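Next comes just one chain, in structure tokens: the form predicted alone.
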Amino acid sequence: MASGAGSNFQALLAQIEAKRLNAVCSFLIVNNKNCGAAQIAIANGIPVYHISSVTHPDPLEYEQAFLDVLKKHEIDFLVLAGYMKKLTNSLLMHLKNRILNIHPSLLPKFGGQGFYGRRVHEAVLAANQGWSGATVHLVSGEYDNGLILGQSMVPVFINDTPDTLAARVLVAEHNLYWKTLRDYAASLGY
């Protein structure tokens, strides 16, 4: 699932592709269907699907979308590489501890709601932190509070910008991410 530019998702893409992640992305759900992730996965043949307040005004049509994909797909975990809202409790339950996040910074610090893209990197600045980082967790009912699986630091430097700090992290986060899917995936005998 993806909101934005997708280089989360093309990096997990790139390594299925290297044989390094033994996967298979199956779908792609947006609730901006213009976003570049969607991009991404129309070049990949990979079925994308749109779901939001405008195509599902009404909640329990919102919540029942969702599971009309997880019904149509039989997928293993589901992964959020830039999401941008909170998930429905149905689809928590539906995979359970299956849902991972990833999160540019090393949380508990710098998450929960309002906590994302350049505002982390601008508070992580603010607060004069020596360090930053990438973190992926299991997605909870609370943004930012489930379970941690993995983290990776990268150094915060006195010239740093939101920008240079971020770009930084991010590179973080593409090689964190689908080795810490792997190994959480292994763990549970997949």
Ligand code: GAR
The other form holds:
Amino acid sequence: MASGAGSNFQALLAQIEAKRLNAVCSFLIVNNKNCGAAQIAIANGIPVYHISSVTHPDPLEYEQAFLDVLKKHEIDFLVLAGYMKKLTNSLLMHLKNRILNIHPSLLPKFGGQGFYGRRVHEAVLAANQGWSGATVHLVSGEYDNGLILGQSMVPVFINDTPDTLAARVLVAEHNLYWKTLRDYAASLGY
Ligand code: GAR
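Could I have the structure of this protein in the form predicted in complex with this ligand, to go alongside the form predicted alone above?
Below is the entire complex, every chain and molecule, led by the chain shown above.
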């Protein structure tokens, strides 16, 4: 699931393509049908589902739309790569402990509601942190909460801007996500 530029999604696909990550990407769910991630999925022949409060204004239909996708495609893990909406309870229950998210900070620092994308890096710089980084964690009902599966540290430089820091953290994200997914899946016997 993604709704941004899709660089993490692309990085995961590249590891699958290189056969370093033994996986198949069955589908992509987006919250915004014009996002970069959707374009990447289309270019790779991956089915894209657009589910949002615009496509499904009725909350029950919204919730059902996710379950319909899961009914159609049997999956082992749901991977959030720049997906900013809270997941529905039924989705969380359906895939308990098998939904992963990546966050551009060293959680639990700079996480929670309101901390996403650029805002995270602005907050890290405002707090004069010497280090930032990326975290992969299991998704629980709360924003950026849930068991931490992997982290990668990135230095913060004195002349960093939110954009330069974001770019450095993004590289760490791309290196961290597939390895963490691989190791977590292996720990569950996949
Ligand atoms: C990534 O930095 C990801 O960690 C962040 O959104 C960006 C998406 O970039 N996610 C969050 O902030 C979640 N709270 P991408 O679309 O290029 O992968």
